[in-house]
Every structure is written in C-alpha cells, then in structure tokens.
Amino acid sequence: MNQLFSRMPPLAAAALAALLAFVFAVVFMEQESDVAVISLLALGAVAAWGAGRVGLSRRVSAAAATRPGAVAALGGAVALGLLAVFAEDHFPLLMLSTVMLYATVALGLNVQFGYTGVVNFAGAAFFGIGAYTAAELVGRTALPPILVLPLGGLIAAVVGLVLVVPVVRTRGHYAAVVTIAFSVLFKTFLEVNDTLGGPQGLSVAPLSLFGWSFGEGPEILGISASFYLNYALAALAVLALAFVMVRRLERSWIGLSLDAVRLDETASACYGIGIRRSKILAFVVGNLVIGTAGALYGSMLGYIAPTSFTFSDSLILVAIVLLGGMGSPWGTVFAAAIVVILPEKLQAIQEYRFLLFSVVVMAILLFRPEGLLPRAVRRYMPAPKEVAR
C-alpha cells in the first residue's frame, strides 16, 4: 500500500483525498444521532491516521506545494458538490454558509496573527461592523445591494485605522488588551445606540443581484432549492476571493516583509522594513476581509443583535486560527468546519461549546502548537517550479 501511494502522482492523490472528504462530509451532515456522529468522527480520525501511515498525506502536501491552484480548484469542487447535494435543505446550507464565512474571517485574522504577529481579539466586533453596515445600507439607502459587501469591508477597515493607532504603539499583551477593550466597547455602543436598534438589534433586508432577490429560492432543473443556496454560493465566492488574495499576499514581497516583522522587529527595522507600516497594512487588510464576510453574514441571518458579536465570539474566531494553524489558509477552513458543525451535530455539548473550545485550544497549544494543518516552511527566495517525485 505504501508503494502504491508513493508512486501515485501528487495531483491524483489530492483528487482521491478530495473525493473521500466529499463522501465523508455528505454522510456526516446527514447524521442526526449523537452515536452516529461520534462514530463517524472516530472513523475519520482513524482514516486520517491511516492516510499519514500509507503516505497519502505526503502526496497531498506535495500537490499543494507544486500545484496550489489545482488543489484549490478541487476544494472548490468539493464545496460546490456539497451545496448541490443539500440544495433543498435549509439547515445544512445555513451551516455550510456559516463555515465558509467563519473561514473567511479566520483568513483575515491570519493576515494579522499568522503573518504579521498583530494581536486582534476584536474579530467579532469587525465582523459586526460589516453586518450592521449591511443593515443600514440595504434598509435605508438606494445603494445597489451588491455594493454592500465591499462597503461593509471598507467601513470595518476604516474603523480599524482608528484602532490601529494604539495597537502599533503597544506590544504583546498590551496590544491584546487594547483589542479586548474595543470588543467590549463595541457591544456596549450597540446596546445604548437606539439608531442601531439598541439591545433588540436590527432586521437586515435580503441582498439582490441583477434583480434577483437572495430571499427567494431558485428553481434548478425543476427543483425548488432553498433560498440559503443563494447565500451559500455568495459565501463560497467571497471565501474564494479572500483565499486567493491572502495566498498572493503571503507569496509576495509584502508577505515576506510581514513575516520578517513577526519574527524579529528589530532585525526587520535594521533592513529598512517599516514596522508600523507593515502592521497597519496587515490590520487594515485583515479587517477588510472580516467586514466583507460580516456584511454577507448579516444579510443571510436577516436579523442581527449586539449579542451576536461579543468578546466570547471573538475568542471562537481566535480558536479557529489556533486550531487550524497560525498562517495556514487550508487549516482555517478545516478548523472552521469543526468549530461550526460539530456543536450543531452534537446537541449534548451545545451548552458547553465554549468549555469545549477552551479545552481544545489548550490541548492544541500543549501538544500541537503548530495546529492541525501547519503552515509550510516559507521559501524566502523565488524558486523554479518543481515536479514532485
């Protein structure tokens, strides 16, 4: 078996892994009982261990290193397949949409945490800024709804510019305290602001694209699909754009500068890298991605309230980044699926999800600090394309 997988082309191994992941995801999403869910989780863990033993994981990693575009296309195909399978079901589509939007937020946090080392414990606050921007623009202006998503990200980035001033002037736990204070302040501001609905929140009108309302389920080949399919496809598009942008940023000379700042600020300054400029760029770009995802999230839910964007929600987003692996785009997608879907499928732990996330984060930090899917070692100089053997 080892010889079989060692001779398999990396891209073929990645296609096989994508097919297996698709089948497992479909079966897992259809389960209702806790026993079946736990059994499938155990089976998935054994399968992952076996894939590592027979060399399949190494071939997939080789494909991701040499053919990243093809591997990303396989991931997109798996997501589209899942949306097609559950096109008529509201709840699975809502969960899948939430996974993709949370993964998008985690990508934004990864630009800050994983690439630059800028601490941000206010991810849910910037997520909420995007959602409240969507509520105000769609409901009270004649602006084309399709422009709401980039404007939600833009408003979050502008607010982040204000917060970044004390962030770049502090380091370590002091910077963390600044973002924690902003997270608490944001929730309090929403609760006392009657214009934004106060503690009761606001309703958000559905988006529309070229006259098509996202609040209406499409007809596909005579099948009445759920209206959540519109949001799921939009969430997939937003995730794909954010994924491509983050990967290109990482591989660019800007990404190299961000990595240098994270590793050693003093050495970076000696080589002429602007420390503050790099941190401001990472903070603004990350919040732009987070706010865009928040605008789509608010429209998808149809109703938002201050309780949806608390400091505890920010900790969940941080848990996704740590669980997937700092600076690992694929790890954030995988971790978002675990954090969002697992508590919904295991109703017995629903009330204890924050306790579960805390235990998982502590276990990851102790036994696997690099995360479930660690970021590969960066190549600091451009290299010719290689064909994995």
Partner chain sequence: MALLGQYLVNGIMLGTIYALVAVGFTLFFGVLDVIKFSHGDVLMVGAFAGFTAAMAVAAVGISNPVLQLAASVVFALSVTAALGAAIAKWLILPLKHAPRMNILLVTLMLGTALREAVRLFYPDGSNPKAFPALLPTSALTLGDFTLRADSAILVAAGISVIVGLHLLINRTRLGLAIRAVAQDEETARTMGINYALVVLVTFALGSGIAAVAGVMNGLYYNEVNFGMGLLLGLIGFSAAIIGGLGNLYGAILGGFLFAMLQMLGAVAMPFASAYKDVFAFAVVIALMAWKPTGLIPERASERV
Second form
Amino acid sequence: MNQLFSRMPPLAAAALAALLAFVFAVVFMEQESDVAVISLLALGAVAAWGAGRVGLSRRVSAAAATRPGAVAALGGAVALGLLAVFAEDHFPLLMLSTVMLYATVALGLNVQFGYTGVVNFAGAAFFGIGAYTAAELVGRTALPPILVLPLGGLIAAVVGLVLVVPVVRTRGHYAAVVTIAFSVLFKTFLEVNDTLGGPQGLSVAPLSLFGWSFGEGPEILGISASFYLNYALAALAVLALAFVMVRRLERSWIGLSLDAVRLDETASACYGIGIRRSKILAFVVGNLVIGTAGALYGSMLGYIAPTSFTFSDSLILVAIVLLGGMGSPWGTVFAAAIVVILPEKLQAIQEYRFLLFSVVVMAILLFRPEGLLPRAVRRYMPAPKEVAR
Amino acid sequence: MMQVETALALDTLGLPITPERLLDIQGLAKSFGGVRALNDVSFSLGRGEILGLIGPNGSGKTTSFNVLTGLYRPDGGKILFDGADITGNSPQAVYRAGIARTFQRSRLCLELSIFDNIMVGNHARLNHGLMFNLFQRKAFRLEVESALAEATELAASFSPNLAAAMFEPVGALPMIERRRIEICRALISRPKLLLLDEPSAGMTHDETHQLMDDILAVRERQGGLSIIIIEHEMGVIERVSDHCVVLNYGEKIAEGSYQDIASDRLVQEAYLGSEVGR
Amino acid sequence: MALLGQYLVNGIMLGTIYALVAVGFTLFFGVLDVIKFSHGDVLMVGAFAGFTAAMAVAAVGISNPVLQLAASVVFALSVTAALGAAIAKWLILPLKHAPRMNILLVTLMLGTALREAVRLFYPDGSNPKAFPALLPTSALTLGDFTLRADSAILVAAGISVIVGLHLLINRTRLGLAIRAVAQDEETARTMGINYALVVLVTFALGSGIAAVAGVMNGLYYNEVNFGMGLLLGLIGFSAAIIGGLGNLYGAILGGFLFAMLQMLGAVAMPFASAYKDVFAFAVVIALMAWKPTGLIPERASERV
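Go ahead and give the structure of the form predicted together with the partner chain, now that the form predicted on its own is out.
First the chain shown before, then all remaining chains and molecules of the complex.
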C-alpha cells in the first residue's frame, strides 16, 4: 500500500486526490443531519491523516511543485464539477459561491499581511465597500453592470488610499489600531448614513452580461439551473483570476521584496528595497481584490446591510488566512471552505461560530502557527523532476 | 544632477577630487539624546583597499556603518563615495551607489530559501516591473535562470553545500553557512565597497580563518572590491587589513598599519581600560 | 453656557473611564512589549461580574446600596484580576518569542471568544442588562447647569484609582519591580526580580483597573451589554497609543483627549451627533498618520 502511493506519478496522485476531494465534497454537501455531517468530518480527518501516512500527501505536494499549472487546473475542475452537480439547487450554490468569494478576499489579505506584513483588520470593510459600490451602481446608473466588479475593487482601493499614509508609516500594533478604527468607523458610518440605507441596508439589482441577466436561471442542456449558477461561475472566474495573479506575484521578484519587507525592514532597506513602495503596492492590490469580490457578493445576495461587514467579520477573514497558513494560497481556499461551510452544515454550531473559530485560531497560533497547509518555499518556476522524489 | 552639484561644491571648497580614493569621510558626527556616538570622525579608503575598523565595545564602529549606509542621518560631516556626496542619502540610494553590508547579528530572512536571501541583495540588477513580473513570464523565467546560475556559482565558491541547497530555508543552517549566505547576498550585486560587521561573531577561530580566505578569493576574482571590516579578532585584522582606524568613545584615536596601531599607547590604554572596566 | 458645562462634565466622566482603560494597555506594553487586545472584553467581563454580584446581593435580601456596590466592585475586581493573570500565563507568556503580531492576533481572538461566551452562555446574555442605580442621584443645580452626585462620585472614584496607581508605581516595592522590568527585562532578572510573577501581577492589576472602568461605565449608563468592550477597548487602545505606549501619564492624557474629541464632535456637529464616533476615530487615524508612534513617542531602540 505504502509502496503503491510513494511510487505513483505525482500528477496521478494529485488527480486521485482531486477525485476523492470531489466525491467527499458532493457527499458532504448533501448531508442534512448533524450526525452525518460530524461522521463525515471525522472520516475526512482520518482520510487526510491516512493520506499523509501512505505518502499520498507528499506525492500531491510534489505535483504542486513540479506541475503547479496542472494542479491548479485540477482544482478548477473540482470546483466546476461541484457547480455542475448542484446546478439546480439554490442553497449549495450560494454556499459554494460564498466560499469562493471569501477565499478571494483571503487571497487579497494574504498579499497584505501574509507576504508584506501589512496588517489589515478592516477586510470586511473593504469587502463592504465593494458591495455598496455594486448597490449604488447596478441599475442606478447606465454603466454596464459587469463593470461594477472592477469598479468595486477600484473604489475599495481608492478608499483604502485614505489609510495608506498611516498604514505605511506605522508598524505592528500601531498599524493594527488604524485598520481596526477604520473597521469600526466604517460600520458606524453605514449605520448613520441615510443615503446608504442606514441600518436597514440597500437592495442590489442583479448583474447582467451582454444582455444575459444573472437574476434568471440559465437553461443548459435542457436543465433549468438555479440563477445562483451565474454567480457561482462568476465567483469561480474571479477566484481563478485572483489565484493565478497572487501565485504569479508570489513567484516573482516583487513577491520576494514583499517577503523581505515583512521579515526585516532594515536589511531590506540596505539592499535597495523601497519599504513604502512595497507596502503601498500590497495594500492597494489587496484591497482591489477584496473590493472586487465584495461587488460580486453584494450583487449575489441582492440585499446588503451593515451587519454583514463588521469587525467580527474582518476577524473571520483574518482567521481564514491564519488557519490555511500565512501566504499559502491552497491553504487559504481550503480554510475558506471550512470556515464558510462548517457553520452552515452544522446548524448546531451556527450560533457558536464566532466563538468556535476564535478558539480554533487561538489553538492554531499556539500550537501550529504555520497553519493547516503551510506555505512551501518559493520556487520561481516549476521545480525540476528530481525534486519530486 | 547630484554629481554635478557635488563637483561644484568640492571645487568651491578647493578640495581635490582624487579618483583613486573610493571613500572619503570627513568630520562625521552623530549623537543619540546627548550621547556622542561619533565625534568628528574622518578617514578615507583607496580603491581595492581593506580597512580594519577597530575599537572597544560601544566605540562607534557599528554606528559609523549605520551612518554610512543611510540608516542614521549624521548630525554633521560629509561622506563622499566614488566622487559623489552621499551624506544623508537613504539606505536604498547608498546601496544603489555600490555599498553593500553585512550585519553584526546576522539579518537573514530565515523562512526564505538560500536563493531568495541572495536575491534580496541582487535587487538593483533585477527587473521589478509589474508587467514583467506578472505577465512576461517567459522573459522572467530566463532572468531567474541566469540569476540562479550566478548565485549558485557564487555560493559554490564559499561552500558546495550551499550551492546544492539553493531552495532550502536558511533557518535550518548552522551559523557559518548563514554568514556565508549573508556575504553572498552582499557580493551578488558586485558592489564597489563591502562593509563587514564582525564576520567572526559566533564562529570558531578556524571558521573565521576559512571565511576570510573565501572573501579574499572572491575579491580577487571580482577585482577592485574595497572592504571595511569591523573585527574584534586582532588576528583577522592583522592578516587582511591594509590599514586600520581605531575608534574610542566615538572618536578616532589612531590610524595606520596594524603594526603601528598595535604599538600605539593610546590604543593599548583604550583596550586595557575597557578590559578592566568590564 | 450651561450646555457647554454639561458637555464638560460628560467629557471628564468619559475621559476618566477611557484613561482607566488606556492605563491597562500601557502597563502591559511596559512590562511585556505586547498589546493585549482582549482588554476591552475583559472590562466587559468585569462589568458583568459586577452586575452579577449586585444582583446576587440584592437577591439574598441586602438592599443597602453601599454593600451592593462594594460587593459588585470587589467581585468584578477579583474576576478580572484572575482572568488577566490567566491570560498572561497561558496565552501571552508562551508566545513571548513568537512574532509580536501573533500575540495581537491571539488576544484579538480571545476578545471575540469572551464576547461570544458572554453573549451565548450568560443568562439572556445577548440582551442589554439594566445596571442597578447604586449611587445617590441628588443633584446640585446652578442655573441651567446640574451636577449630579453620581457623576461627581464616579469621577472622584476614577481619579483616586489613577492617583492610587501612580503611588503604587512610584512608591512601593512592587511598583519598583514593575518599572525595573519595563526598563530592562534582563537586568531586572539578574537583580533577582521574579520576572514571571511581576508580569502576572501587572496583568492582574491592569485588568482589575479595567473592571473598575467597566463598573463605572455600567453605573453611568445604567446598562451593561456583551458588546460594550469592543468599543471601549478600541478607545482605550487609541488613547494609549495617542499618549505614547508605555507612558502612564500619556495614557491618561490620551484618555481625556479622546473624550474631548468626542465632545468636540458632538458640539461641532449638532446636526449629526451620530457621527461623533466616526469623527473621533477619523481623528485617531489622522493622528497616527502624523505621529506614527503617538504624541509622546515610544522609546524605540532597535539594535542593528
């Protein structure tokens, strides 16, 4: 058994893992009872442990090192497969889309503090700026609705510029207080501002693309799919784009500079790295990604209110990054899935989710600070085959 | 632009511009809250020369490196490097002018690989354009390949183990290998001046000896590299330095060949005094 | 004029509460160079403990408000002091050598955990609780201006806590030990100071002071709720930072400054007093842009 897996070609191992993950996800999403969900979770944990024991995990990480593009494509295929299986069901599609959008946001946060060390405890606020941009623009202006996605990102990045000076000039806890203050300020502002709907919030008109309205379910191969399928596909596209771009950024000289700034500002400065330039770049790029995801999220929900963009939500986003492993894109996606789906499937813990995740993150910080899927050492190019031993 | 202005200023001051002098430090001063860390320190360094900067603990050696590399802004004095006035320039500008340094407490990024750490030092020679890095991946790949070949060769001249483990994290390596990586990081951009801050710290006598041999060999190959070395091991200073500057309480108390300063009464007092004081 | 006087009294009242919170942040930062972000939620736990004690005393038939108040304060103090020491021992000291950001994160998460725990597990914890009025409500009236006795007592109590802390830090052996550790941990250790003990005591002390602020807040607004700590913690943290972390008097100054800002926001924008917190935090953000380490800078010494 052990021999079987440790000799398996890496890509075949990755494909097998993807297939297992797909089957598991389908079965898991279909469970209704808490008992079934908990049993499946236990099974999943045992399977993950077992995969480590028989050497499957190592083969998969070898595949990720030697054939990163192919592994990413497998991930995309799993996501597409899940969307196809649940094409007719509102709720699972909504959940999967939320996972993908939260993962996108966490990727943006990763650029900010996973790589560069620029803390941002206002992730939910920038997410909300994207969503409110969508609410104000779609249907209310003559803009082609699909443009709200980049515009949501752009507006979030521009609003973020207000914080750039204090964020770049401060470090550590000082930067933290700036973003936490902004987070609280943003929610208070939404609540007292009548043009933005006050505490009741705003409705958001559905997106459309070349006359194809996202508000109606498409007919595909004679199946009338849920309208959420439109949003799920859009979310997948946004996530895929963010994933590829963040990966490329990490595996570049820019990514190296960002890491160096996080790890040692003094040494970085002595080797010509512009500290402010790096921090501004990371902060702006991160908010761009977060705002884009927010615009799509707002359109998808159709209704947004200040309570979705609180400081606690920002902490949940930070929790995703830490849980997955700082700077680890695959870990981020995995953690987003856990953090979003678990409370939805386990109604028993829905009420306790903030408590649960804060305790889990405390445990992670104390006992496994590198996260569930730790970041691998940077390889600028696919690693040569001999590394895959 | 800067250079023209500097040349004019030098002209009006009537100072000779001597091309054979790489570095000229004049009357450097730096205080921290009333404590004078550097007081009217002047020395100069010729091209290809190795200068030993010595003195008891707290005499201002590292402070002068920090002022020289732009980490601290001097309160007074001038730093002329390669014909340009670099006084008060940012650390980034000092690096681009051709000065690279190591740190007393090794400042490597421990989570990053050997290659990553060396590439931090190569910042000036790598393309950091957003388009190039994100979208022109084929051209980027070529740049990575040539940089990897160069870094591997440089690392190999210090230790074959390093060259064989370019993508291993630095944190797992012993002190001597970390020192070597730090020196590779400083040398990869082919600086004109290398500042070594106590390369022997945390290493055995033999390791230091070997490290200095390696540095001298690389210097030989790169040709014309000047070095300022801060060191407590007098054996190292005696072996490598062309001439020495001695600091005590932020002031220069002696200058000359190692033999000269070793027999200098002031220097002996400074060291003995500090030994007794401990 | 009378209105202005009223604002002034309000400002002093809030400033005292904020100063008490800020002082905690500064104490922790002094001895351990860390930010304990759960401080606001520890305060909230203290307020709930005080509320519980007051109710319990009333339930056994003691209706004397002085006894109720004493029970309330003593219980709140002991609970938070123990909580503060426990946090230091099991959460912060173990992470002493981890990146400082991890401590910030762990305490942020702990704050959430405390907040959620009270919301979920305290009987009817998700709703605000009416804090009993235990102070005399008679008032001194000068024309339009009224000074209520409870406000005066609260301010006096808060200021005496601050003065007490000042004496403790400057006149006692414990204060000396705290200052020594804050100055230089290594030297303090070699001088025979029990480092871990000083840290625990400091955390207990700072948290206890937060409990006083929590009970004061409850008495002033006649209400406690599970979310009160988040805003108070953030305000206290901002105040400590404005005043320069690690500087006790800076923190007190910062507390009053923040209260002044809020009052200024309310006076300057009477049409939009709802925006007073937005205004105050915007000013904090602007201050951080201007002076990145506070008005009285933190003593920074990084060895290169």
